[in-house]
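Presented as structure tokens, the chain that follows is alone, the form predicted alone.
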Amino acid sequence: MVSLLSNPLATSDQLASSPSQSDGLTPDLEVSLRWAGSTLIQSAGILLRLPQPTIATAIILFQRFYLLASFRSFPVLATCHAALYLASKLTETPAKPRNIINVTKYLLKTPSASPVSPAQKEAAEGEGAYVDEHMYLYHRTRLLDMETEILKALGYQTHTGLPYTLTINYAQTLDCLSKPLLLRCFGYLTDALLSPSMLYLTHQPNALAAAALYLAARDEKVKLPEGWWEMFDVDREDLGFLVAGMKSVEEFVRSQKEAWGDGVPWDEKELEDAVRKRLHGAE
């Protein structure tokens, strides 16, 4: 029986060579598409007023799926829709397909605080955020089809253990529980969902919780006992890797925003154009 506090992790073979790279995508383009999809899910989940555990579950399902499938076979936008829809059902906070589709269209066509939203000038020149009935039915059909594809690819194994509750328990155990500390912890855990290293797919929730607590305690100048992470079955080497990974997310996101100034390739045609452009640039 799967432990509620552990997750199936990516294998070394999956990390070394993905279906997308075998399908002709460069590693940097794959990383960028994974970031864009995860960011869209995070932004859409906030506007849909979904709890963070639901959003995190959707991002993890999205990232797991693309360990097993190619971006060229399954476009990012439809997978984002399906991951949000599936996660909302799994966490008993259901979101309607229409709301998911409307919110993502709004984010992609209207300036907002989201890194994947267009700039003011681009939005003014582009199409509006309105989704007519024809387009809604089209995206809804793709959403439901992609939900099936995700479930098939994952073998219907959708269990997702999250580190949020563990972080609270660890802080209580170490007698350092406070609102500012927890807010920083949750901030680092949310940042980790966007890491190019796929931290949620390579480490268990207990290690993620310990790393977030380590960084938050350092920021808040809270002194913790020497080697406290060993109490929670976390190796020093794993802790160091996760701490470095979480701290590097901010710079990574900044670089991605600059790289996608012309817009993220959300559908098949846009992706093929991006692949051709990168191939020509490498010649």
Given for the second form:
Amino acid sequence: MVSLLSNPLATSDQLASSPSQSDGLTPDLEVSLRWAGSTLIQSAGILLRLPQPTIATAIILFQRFYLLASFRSFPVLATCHAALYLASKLTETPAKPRNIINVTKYLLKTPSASPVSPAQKEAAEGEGAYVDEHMYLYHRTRLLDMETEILKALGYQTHTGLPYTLTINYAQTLDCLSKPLLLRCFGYLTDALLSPSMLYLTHQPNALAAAALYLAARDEKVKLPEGWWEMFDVDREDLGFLVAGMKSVEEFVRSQKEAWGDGVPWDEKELEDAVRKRLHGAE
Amino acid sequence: MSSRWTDTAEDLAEATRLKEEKAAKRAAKERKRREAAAAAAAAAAATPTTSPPASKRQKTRNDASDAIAPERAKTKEPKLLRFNGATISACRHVETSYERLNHIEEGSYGIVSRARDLETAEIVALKRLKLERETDGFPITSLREVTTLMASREHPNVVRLREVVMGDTLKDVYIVMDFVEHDLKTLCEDMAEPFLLSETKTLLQQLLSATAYLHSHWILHRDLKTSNLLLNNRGQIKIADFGLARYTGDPAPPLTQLVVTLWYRAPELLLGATTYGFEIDLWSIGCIFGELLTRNPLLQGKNEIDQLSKIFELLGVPTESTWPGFRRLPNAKSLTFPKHSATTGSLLRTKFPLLTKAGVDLLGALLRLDPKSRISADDALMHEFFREEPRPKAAEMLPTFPSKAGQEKRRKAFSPGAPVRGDAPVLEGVVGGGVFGGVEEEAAGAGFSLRMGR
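Got the form predicted alone; any chance of the form predicted in complex with its partner chain too?
Now the complete complex, all chains and molecules, led by this one.
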């Protein structure tokens, strides 16, 4: 099954030209918005009790979309909603738009374990975390429009091969399958979804799986034969790059969380303000 | 945690011998890792837009190539497999990419028309999805259709999805497929003579090969029938209309029983099974096989009850030994089955008197009531039927026909459509009785039919 091992990847031209930056966003703002959106999807997915393959699919769709579209033309929150909704359909674990909208609102207004939640309670109890019917219909309409916008931008090519199950196969092949090892693998793979280098858009699942297994084996002090990654068609260079990328996510998230204590600009107005502020700062 | 690769006592001597060597290696590795980490950190610090990781890595390779060149020369360069996926690119616009030629067909799912690709002048089929009434966004059935078609577009016997294009609004979605001249149903109706046995074998073989491919990719088609099988003028069958197709898994997820057009629907679906698998597609293929031989649909029930009666008439009423556990299926409880043994035998042999023993055997294996003992697509392809004389004819040697879809609107003969979304029907009533009164007569008269007119 080749489809498990091959994903549509970003071309170097696509990585070099950012529609958001052509649209006036600073690079740091784009990186932060991508991080915040991915994190919101991950946190909301957990609260919605969606399986990790659904969540990972949503994050990958989200990142592929902003490879081709600007954060300024398509507000990040509606895209998060739509990516989750679309991924839930694609992976046959349907989630309701109402639940998705409620959960993201809750996460953005109430303190929680998620890095995108505010540290302090922002509004009065209950009020801030509540979506009234009017706002719900507004978000829902945008969600449904964004769903088709995502499909349109991706040319209806939604295939997302995930590395999670591959790590099980690889660990089995190397005769080192154990629960703690796998949990670490999965942890690294989930971390990699948030990487600013968009590892899931630049590398195929087999490379991601091998890198996660490499790190997990090192953490768990499991010895593996020399050059084992070549067996899974991963070269040393890619492995090194991915290992470094996965390891740096923790530090990246910490810095992002510090930089955006009161939340990233989620809606258009906040984003326009942020863009303007940065423009003036530069002047 | 210990693994096969952990050092044992025996390895210790060897290990000490290799220690120095390893230490040197480790130092080299550490240096390289630091290099890689530095490169990645640089890539992480700068945005991916200003310094794409791809080019970064390219640079590292060039810089490091001198240092590791002698090392590389000793060890053979590994041959690594690379699977290149598609690129990420947006939909094209329908008006600027295609010129519509003529209308082919309209169904509940959408409108199909013939069109010309403006770039390559190739003729394609353009299927416009009906999305106006959708309230839950892009319908999951259409999403499944597109994803399953994309996953199987490499197979020569599955209609090739070229791309999806859009119109001016978000509701204008068109699926672009290869244009195929005929569908098997219209063709069977219009042919003066049925296909030869060798031709039937070729068609069946292609159908089974495509189905085996779908099943190996965990795709259930769920609506195989002659009107969904297209035939081009080079003798190739193309499975089309993936409107009910979806991915399945092991164990199978709960699935709706409202699938497959009635005449091609497997008995376990009619009896209300909610977990079913690839076997339902093979039942449909059995029905298609029968239809190719006689040019008439094999089991033409008027409703679900009648369909079950027709099935049991032809193949016999199931017993606990021929289909273990069938009485536990939801709809089996409310049905009464005649118990005498005269009704449990199969009449396939008498219905197809001109078919060889192997042919009847394959048909019987496809139309096995118990899904567990039904033949798989892979096994069916290996069946003796395809190896005995007459051998399957080469696809290129199949007869060609004038294309109806090419210009004229098709004449529509009555055939029931695929079930639509809604509640599953609850079956009540008696199977057998009057229906089974005709069994002896049928057995005696099989093989002869006198038709007036037409």
